[in-house]
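Form predicted on its own, single chain, as structure tokens, below.
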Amino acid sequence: MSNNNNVVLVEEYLTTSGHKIGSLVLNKPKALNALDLDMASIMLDALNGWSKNDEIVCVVISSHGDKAFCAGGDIVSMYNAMKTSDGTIPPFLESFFTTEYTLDYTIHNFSKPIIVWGSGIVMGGGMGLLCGASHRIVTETSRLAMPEITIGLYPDVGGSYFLPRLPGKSGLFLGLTGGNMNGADAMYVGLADALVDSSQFDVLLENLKEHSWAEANLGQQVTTVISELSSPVNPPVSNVEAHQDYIDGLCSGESCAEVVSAILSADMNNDKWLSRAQKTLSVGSPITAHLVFEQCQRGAELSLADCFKMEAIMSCRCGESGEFQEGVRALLIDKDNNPKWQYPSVSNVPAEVIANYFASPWSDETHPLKDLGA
């Protein structure tokens, strides 16, 4: 069913009950897998078809190469779309956070078990795709990131509903100092179901083959599966945990500017996690710290699906502003590591200014998400 030349690898695998397991594996190693247009229609078609195929039991959604997962979007694509937008938002942009969110949320609704093997770098778009999956696998490699300040975006791909759900304030920490997380971070923030060694993918894809599946209980089947595969030998220790008091400290301020200011001022006694995490919010674009602080407030009170909707919006809107195309462009096309963001500080950012990215630049019935969730 596949051709090694394609972006994503769609399979279907027969167990020995008479079933199937579907495949997608993404597969531009070279570009750390990083999710472009193409893949997330691949993708987003596939799973349409497997949730009306009774045959199909579960799904495992891997990579290929060791390195990473899924580390990104397409964002060099973003750019050139951007660059020739002339400051409106590009059709390109739209038509990508459209499939993108659709099937982020196709994830997280799916009728039948998915497995993300998140093994390796996930960040940006790969969180999006991990997040949604019943059954999140993570490894000792796990490096996890949501690192849109660098680049003058924010955290999307529905980081407006999972980060504010993390353990009190990791979630806003997370999400302006692009903070890393190992697989024990993973764990326990709950955005990982599953913490095994990196060796394991062959044996889970053989159990899963060999399992004598019912009709019933589906997930169930799947957690007994994953259950059995070995635990890593060193196994990482959660940075997040240890310091969820400080964390919650520093981010326990009513307005982004004292939040950002705790942080920036904040004595992180030589800890090598928190000091890179301050450091990465130092350099980061101010306009993203405000829509980290105010996607993490709106966020926590809306659904799943309004979250995408709210992210379609803020998406198109980074698209046209200039600040996510300067990001891009310092981090990746120059890459001379730069960027000249619009604003010195984040107390210089007029709040006119951050109101505009939660401005629909649709009416309620030509949005493009409109349905999602009905």
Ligand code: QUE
Contents of the next structure:
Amino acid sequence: MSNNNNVVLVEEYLTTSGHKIGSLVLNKPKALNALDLDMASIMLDALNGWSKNDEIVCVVISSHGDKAFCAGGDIVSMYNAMKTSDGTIPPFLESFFTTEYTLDYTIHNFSKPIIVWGSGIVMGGGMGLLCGASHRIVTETSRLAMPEITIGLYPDVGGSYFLPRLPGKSGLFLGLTGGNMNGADAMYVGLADALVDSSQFDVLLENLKEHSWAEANLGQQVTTVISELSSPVNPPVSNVEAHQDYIDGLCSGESCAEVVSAILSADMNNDKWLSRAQKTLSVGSPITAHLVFEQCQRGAELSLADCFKMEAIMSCRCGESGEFQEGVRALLIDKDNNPKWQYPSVSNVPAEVIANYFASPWSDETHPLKDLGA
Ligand code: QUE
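Mind giving me the form predicted together with 3,5,7,3',4'-pentahydroxyflavone (QUE), seeing as the form predicted on its own was just shown?
First the chain shown before, then all remaining chains and molecules of the complex.
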């Protein structure tokens, strides 16, 4: 464990009714609260304790700093582990992903309401924390995305489950292009439950503390408290909704190569949001594009637990293949923004290469997430 155990602040607030509210505050604002292994372990331990504690009526997950709820994962530590592992699966990555996915899964299946305050940047690992919560709040500053194609990873943390379940082909499009969602997009695609003004966090906590907690249905009571918060003065407008039919048309192809070529050759009509998505795909990893296409196909048919098990395999394969390491080098280590991807385009990637990302390095009995959902 870390020598810096205030990376997540774990607190219990007493309510006037005599109950307790669990609070987890991500506390690495300079790193945009990117999730590291210590943070994930602390959160998982706290949730496991609170699930068995009858005094606790609900949990609030939030973060310090205005900029980000959580901008992703601690990929610099992962880079350092990959650099010294020489093309094998770094044990650190296996530990990190196992802990992170167990945490995400625990949030999805928690026995009491979990409120996530998803204000500011919510990307990658942050999406994993948000998506499974029973009460997902976004604000006028929220920016949600799965931008992993930029770094040669792929949209994990349950992306295999939630992307193929978004309206039409929007999940495939967002995974391929790293497209940004604002608060209105998040509401439209069903990844948020309430859009409120970013000034309302203290009001939310105060009202949760003052609530009577007298009724049986804790989830309904949290919904009521949240419904009393103020909406944004200038609410955002959904890009995904505005472009849904266009996105569905672009993503209707039968193969990854067809879809990617349709998006890359499309006239984005000077639309800023669509053009940015197109640009991100054009400079992103061709291997990642295949992984996104494949995970959306496979994930549509899988349970949540099986999606996380598949992602543990994919993520460990990413840790040994070199593509992810090169992406992190180019974007975050050397910052030359010039990753040398292993294949020049989607059409050059052999099927066997992609198949290997889904080939388990473990037997069912030795899979690190074998007990998930059991
Ligand atoms: C694409 C990504 C990530 C990214 C940038 C991308 C990502 C991620 C981070 C990140 C952000 C802040 C940090 C940090 C990492 O950046 O997944 O350590 O402090 O975690 O273009 O997928």
